[in-house]
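Let's start with one chain on its own, the form predicted alone, as structure tokens.
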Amino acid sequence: MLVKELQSRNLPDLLTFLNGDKVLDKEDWALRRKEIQNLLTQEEYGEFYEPPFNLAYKTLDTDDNYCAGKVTLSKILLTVELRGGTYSFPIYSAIPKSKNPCPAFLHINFFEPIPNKYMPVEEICDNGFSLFSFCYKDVTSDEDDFSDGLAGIMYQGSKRTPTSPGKISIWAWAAMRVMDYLQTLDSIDKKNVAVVGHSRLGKTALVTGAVDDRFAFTISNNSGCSGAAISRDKQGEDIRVIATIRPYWFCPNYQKYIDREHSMPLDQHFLLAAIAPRNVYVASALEDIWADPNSEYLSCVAASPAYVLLGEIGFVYPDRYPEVGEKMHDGSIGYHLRAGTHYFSRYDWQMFIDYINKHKNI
């Protein structure tokens, strides 16, 4: 059933090079992955800015009695030094008082203070996870303005070129800098760090995981159009809508594919597959028609061959669309469909924790 559905959408073949040659082994995949990463940055999200010359961090505030004394909460100022100048943005960390290093979530967040409605900090920490969070607007605005925040430092007043970074790439770049900071902490199990985001920030998490191999888990919650969902024949939001209303999320080249999804040399299963062989997780909501749960699910199916080629299990799923409350946690690609609308719920976090505990690196 699902194979026929994917065939009807006429997706570009994940395991075929642009020149028509087939991807036959792991060595071929390494080259194909670079080709896919180039497509994603050149045609959709924009090129990534170079790493900073220097990264500095300063603890602004600490609460050792957070969560009844079980957790240390800190506010840290991260400063990056770039060719165009320096920029600082705050992050929060909530680290359980554990004798052993803890796995961690890096949450690209809609909010600065924690906890908040999208992040049940105590519950996450009680499950043995550290939590790092930054507000995306503290990095650069969610507007068509590339003169503010980190974008202003990167652009230096220059005009956007066809492949210039959109805001999603800039937010993802900032997440990579937080990961740089995590590498300095002995309290973190660096083999089991997950990047996670919801909605537009779920798209951002996927882009982060596709370019930064240090993340063992990449998690998108309700990321929809130009995130986890297949673009061809997608229901709800499509490229015309998203590239017209939010063109600044992407590079200008993405405009070429308005009403021309079937001409794209890529689709969103390429984004999921670029994370292989590391784990990727897609979460959908039954009533989130704008994101299109079916197209998010099909993307997991279509990305699976890359994992299988690399000797991983891939996506373990029934040959049908999922039922509400159903989870697929057996493979390298995880998925669940919950009841309700576009939201980041406690249930979603519980599913992510369950999946990581099942697949974490020893």
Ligand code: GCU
Contents of the next structure:
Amino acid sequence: MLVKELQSRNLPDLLTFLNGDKVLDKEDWALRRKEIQNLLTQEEYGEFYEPPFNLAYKTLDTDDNYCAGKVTLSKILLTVELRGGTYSFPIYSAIPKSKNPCPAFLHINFFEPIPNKYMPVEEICDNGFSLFSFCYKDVTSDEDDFSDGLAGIMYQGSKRTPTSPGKISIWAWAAMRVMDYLQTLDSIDKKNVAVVGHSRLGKTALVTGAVDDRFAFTISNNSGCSGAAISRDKQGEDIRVIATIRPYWFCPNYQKYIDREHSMPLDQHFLLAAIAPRNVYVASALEDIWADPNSEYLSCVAASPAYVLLGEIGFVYPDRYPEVGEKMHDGSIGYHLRAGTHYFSRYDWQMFIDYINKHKNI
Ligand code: GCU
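Please show me the structure of the same protein in the form predicted in complex with the ligand, now that we have looked at it in the form predicted alone.
Zooming out: every chain and molecule, the one shown earlier first.
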């Protein structure tokens, strides 16, 4: 049934190069992945700024007695030095007092201090995970303005070109800097770090995982249009809406695809596949019709062949759309459909914890 659904969407083939050649093995895939990453950055999100030439971390505040003494909560100022100048933003960490290094969630967050409504810190730490979080607006504003924060330093007042970074690429770049910081910590199990985000920040998490191989898990919650969901014939939000209301999330080239989804040389399953062979997780909510759960699910199905080509399990799913409350946790691509509306709930966190525990790198 889903094969038919996919055929009707007329997706560009993941395993065919732009020149028409077929992708036959792992070596071909390495080249095809580059091609896909280029399509994603040049046609949709914008190119990534070069890595900083220096990073510094300063602990501003520590509570060693957090959660009845089980957890150390810290606020850290992260400073990045770029060609155009220096920029600092705060990050928060919550690290369980454990003898062994803990797997970690890096949450690209809507809010600054933790815990907050999208981040049940004690519960996550009790499950043996450490947490890192930063507020996306502390990096650069969520506005069509490239003069403030990190964007101001990257752009240096220059005009945007067709492929220059949108805000999603800049937030993703910042998440990579938090990952740089994690690499310096003995308390973290670096083989098992997940980047996670909700909604626009779920889109950002996927872009981060697609370009940074250090993340073993990439998790998008209700990311919808220009996130996990297939764009061709998507319900709810489409490229016309998102590229008109939030043009600055993307590179200017993305405007070309307003009302022309079917002419795109890519679709969102390319974004999931660029993460292969590392695990990716897509979470949907039944009433989040703006994001379109069915199109999010189809994307998992369509990305699966890249995993299979690489010798991974791929997506394990029944040949139908998911039912509410159902989770698909057996394969390299994880999925669940939660009841309710657009939200990042405790249930979603529980699903992510369950999935990571199942697929953790030893
Ligand atoms: C809007 C937007 C979505 C986005 C969401 C959010 O609804 O249309 O694409 O995911 O905001 O980030 O909350």
